[in-house]
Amino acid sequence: MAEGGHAGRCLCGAVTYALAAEPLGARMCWCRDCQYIASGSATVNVLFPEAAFRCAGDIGTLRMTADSGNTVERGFCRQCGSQIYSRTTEPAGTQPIRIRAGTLDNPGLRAPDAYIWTDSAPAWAPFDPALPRYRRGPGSARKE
């Protein structure tokens, strides 16, 4: 790991990141995809500058036409199935690379920030009244 950044894993130590630069902002995110991989949850997703993340081991990846129309990949253990990661591929470079905070050696690095695409989640959602609610993706109208 370079000095001064962050590293992670899989449940399973098969795959292990590192990260050299400090996190951007952290979110949670409610949209449907996000709900199935957390087994109907939001993902809690710390966001870093794709060009710092380094991954090592059996990644595997699955690309998608997200809720936004963005085509979105997400990196997976082969071995555990552990989420790490999931990026914005088209249209490229316009959005940062958000690592699953659960798989950070430290996932309190960074509180989220915001929630997003809050029009998906169940009415038992919980939101912590003191951060920002996004109807949609990260730049759409906020809900009060």
Second form
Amino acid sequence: MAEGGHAGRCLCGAVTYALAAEPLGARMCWCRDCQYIASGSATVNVLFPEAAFRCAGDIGTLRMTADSGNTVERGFCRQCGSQIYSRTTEPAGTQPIRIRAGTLDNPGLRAPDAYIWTDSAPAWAPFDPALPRYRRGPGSARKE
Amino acid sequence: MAYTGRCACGATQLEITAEPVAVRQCWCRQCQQIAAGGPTNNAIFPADAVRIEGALGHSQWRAASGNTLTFHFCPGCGTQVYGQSSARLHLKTVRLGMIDEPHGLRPEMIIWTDEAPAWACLDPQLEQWPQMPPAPPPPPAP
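Moving from the form predicted on its own, what structure would you give for the form predicted in complex with the partner chain?
Zooming out: every chain and molecule, the one shown earlier first.
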């Protein structure tokens, strides 16, 4: 691991990664697509500059059109299914890479600063009242 | 049919013909790894009421109880489909994200709160256990 950086791995260890940067932020996403891959939770995403991410191992990818309209690529371990990252491929270079907090060696590295896509959260979803809740993507209308 | 469902990419389909025995949320470290950082939310069904179409991948971990937990996922998108304990093969633990909405299911209990990150937001209304919950009741006699 690069000095001052961070590292992570999937549950089974077939995928490992390193991040040669500090987090830019973190947020929880309640879009329905995220609930599928998060076992019914929001995904918890720690944001990093994409160039700082190095990944090794048996990684599978799925490209899809997100609710934002952007094309995103999701990376996951082909041996255990653990979700590793999501990155925006169209428009490219506009968004930080989103690292799934559960695979960081320190999942407490960065507390989330916001909730996004709360319009699709289930009725039972718990929210920290101190954090902003964006009804759709980051910067969209807030739910008070 | 009680419930239907699918994974994120649609390659795995689910049909469930019973009501869950329990629905609960698990913050153990392994669940955070397979649930993109949050807890897994799990609806526990009689195993024979859960029918799955589509090829599944699987992996395992050894639980603190000594039981082996096998978890099954879609190899096309990594969506976790269900888990099963070697001690309770009569049950399948279906991941709530798989089930088509509206399904009306919600976690009733939170387990392994000891391993939740400091930032985790836990519903204070729900029953909470720092680690494993008490064992579920045994299956009915045949």
